[in-house]
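Just one chain is shown here, as structure tokens, and it is the form predicted on its own.
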Amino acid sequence: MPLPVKDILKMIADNTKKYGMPFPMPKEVIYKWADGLDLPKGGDTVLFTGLLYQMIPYINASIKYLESVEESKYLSVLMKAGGIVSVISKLLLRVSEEELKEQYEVLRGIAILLKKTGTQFGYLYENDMYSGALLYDMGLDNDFREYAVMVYNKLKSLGVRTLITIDPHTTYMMREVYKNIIPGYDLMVKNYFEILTNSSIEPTKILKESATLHDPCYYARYLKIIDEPRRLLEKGGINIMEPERNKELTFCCGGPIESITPGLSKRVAQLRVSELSIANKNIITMCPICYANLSRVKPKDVAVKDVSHYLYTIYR
């Protein structure tokens, strides 16, 4: 039975309005995976999470509770039980804390490898920020205008002048679709895969693997990364097996609608998997909503891991 997508689409933008993230979390899961690494708070040049990665656990909570309604022939029951809103928001208190402790591994990662090549910059802590992708994604154009130039501001107010983003949504969003709807918008951003590639780093460790990469659309197609992280990965000792649909022609990982029809995006993510696997089945992600599409549906002879986890061991 199809899900009510109004319902959740209102749900989406509402949380994004009111806690600054489509499915609310606790304000320490933001900033708690930089215990340690001695970041300086703010300045003018910060790591921009986009906290898609610390989302992800919560993602994955809700997804498989909207994957079970819709595959139930009890939905009108359920919603007259209180609804399919107040039950994800429930749920997501349960994510698990090896979940959580997965993505904050590559948050750390990628923080080292910058350190370590000489680029000065600080983390924004609790003032660290979700682009609003989703809302545009689904077309809530308005909603979407509203939470970017908060957004904006926001980092005005902080004196930020240079983005350092590490995933293509948020990538996207304040390089190319900010400034088409605020007038003056003026925040330089670079990717972190442009900063690694133009740096000095050098590995310091050889992997004689080989690996299947899955290309996102988003990088591909519109920001045109696409050489940056196979030059860093073959350096590395990685032999890239190509898939048949790959780099501008890439396919659809299955999201971003899962949230509304988890069962067409299962379908999709499957057919990706399948498709990447005939390739090798070792699979390499490079965002974190392609990385939760593609593990949830992988078989068990299948491994799919965030590029993070290579270049970490590689170049760290």
The other form holds:
Amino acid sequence: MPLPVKDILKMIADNTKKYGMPFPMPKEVIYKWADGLDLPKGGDTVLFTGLLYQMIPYINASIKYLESVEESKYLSVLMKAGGIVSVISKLLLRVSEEELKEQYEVLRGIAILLKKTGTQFGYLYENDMYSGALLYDMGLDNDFREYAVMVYNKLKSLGVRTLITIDPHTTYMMREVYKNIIPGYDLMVKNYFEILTNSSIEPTKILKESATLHDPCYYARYLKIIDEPRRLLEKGGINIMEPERNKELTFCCGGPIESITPGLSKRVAQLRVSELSIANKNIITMCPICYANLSRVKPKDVAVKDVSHYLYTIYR
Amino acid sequence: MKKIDAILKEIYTALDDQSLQSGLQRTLKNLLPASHKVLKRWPYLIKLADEVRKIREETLKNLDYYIDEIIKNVESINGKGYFAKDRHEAIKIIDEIVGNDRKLIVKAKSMVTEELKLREHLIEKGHIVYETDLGELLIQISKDKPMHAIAPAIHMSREKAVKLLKNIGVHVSEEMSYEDIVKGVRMFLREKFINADVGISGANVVAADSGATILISNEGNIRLSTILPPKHIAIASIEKIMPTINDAYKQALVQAGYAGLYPPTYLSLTAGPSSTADIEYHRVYGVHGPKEFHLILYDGGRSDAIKNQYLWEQLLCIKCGRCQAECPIWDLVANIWGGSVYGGPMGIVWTAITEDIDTAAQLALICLGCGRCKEVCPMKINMPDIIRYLKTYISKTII
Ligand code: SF4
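Show the form predicted together with the partner chain, please, because up to now only the form predicted on its own has appeared in this conversation.
Next comes the full complex, and the chain you just saw is listed first.
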């Protein structure tokens, strides 16, 4: 039974407006990862997480639920009983500490590496924000515009001038999309791969491992960030086994449609995982959405890890 | 208008359809490496594609002028040129040319005639119509929708194909080899070609300087359909216009190359009816080829689309089908993800142009926005951006 797409789009728009994120999660999850790192609060240059990594466990729980509804024959009954939307808003209680910790580790690793490069940056803690990427991707332009202006004004009022971004979606939004809709937009956007590559950071450990790299569509095609992660990994001894479709011709993980048609999204992910695992059974992802979607369908003998795990081990 | 839940239902049925899935996988296995190989072996096609995009952009800016030129120039080669704004006008012109008494008509595969639902119309009028492309003939008999511009029947197994062909009297059987099945079809259609009153084709390109049309084919059916019957009607949508024969050839080569069939077996130029003046310099029309040549330029929503900030760019499309084969969603469900004629990335936008923007907007919701289509498109059409624009259309109306 197809999902009520209209209601889901509305939920995404409403949640973003109300909570600043498409799938609600407790406020402290935004910044809890930074505990004990002593990152200065705010400043001219800030690490702007875009919240995607933190959101992954909540997205996973929501998609799992949506998938079960999509597969069920009793959708109409469920809808009458209060609707999908209200169920999703309660899912935030069901996310395990372990899943959250995994994502916190990614964020901590990135922050520690950035510190090591000597880059001066702060963090916004409770003011760290989501970019609104999903609103934009789904064509919810009015809601997106309003949201983006709010984000920009807030960043300006906090005195931010440069953002350090850590995922392809947030990087693309803040670097390319915002400037097209906000007159006078003047934030500088640096992606952490670019900072690491341009720094004098050197490996402290050489890994003798092979892995395959899944280029996210937004890094490879929209932002042309292709060589940077390869150089960083190869310097640390990683033997990158390229899949058949890579770089500018990389193949999507299926993530962008996971909330409105999880079953179809899963089939795309399966195509990609099987192609990647022909190249190598260790898959490196560079985007939290790719990580979530490929992990969902991977067979037991295949491992999916975020690139930051490797980079942290190599350069810490 | 087709709604998103109906679209999703069709998609999920297609995902479970074993025949479609195995047909698609087989086709993709051959199609994808083919186009990669072609571009590697004949890299000038990539350069040529850039050149063609530039020429097409300029041509679209002056389309009215080129339409007039073509109509004028077709007359100068003793053909007849027409302009049809919409389906109603096109059908009226075709009915007049074909005439009312029952005719035998052979058709070359053409997407614009799919838009016009021309075969269905002519049959309803009492004519006997045969598609002559093998895949399209199977589509005609099964009443399915073409799944791909070049390989319309990819979703059909050999068993099903044989069963369908038997239904219309082709002498084939399940035990026959592929070669013998094809031979059976050849024998069956040969007789239709010879006796046909009218041949109908599309046009891959039309050259404004002359009114000449160019058709690409591999089976050879297009030559027979356009040469043997005494009347040839070619229908070209107006975005197929290129300024000169030279430009038109370039476009045809790019289309064939990016479709993965290069060199095309046949590249046929038709400029007017067949004629001779070999006896005392007296001109006689209709020697071995048709006596009449009619060229219909069909608008069908294109001139409105030119004015749209986003949709206009799709008019650069040369319908090579490459974006379809490279799209993750198309790879799973083919043209099931599409309007009544076109599917896949280009198909969503073509549906907006030729059918209705509401259906296209509903279809657009399933697009991943991954951008592979733009990356592989010879015309570098920004389909992800156009499709995102279509999504904004739907969210404005449903929220
Ligand atoms: S959009 Fe581009 S790739 Fe797709 S059919 Fe048209 S020309 Fe070919």
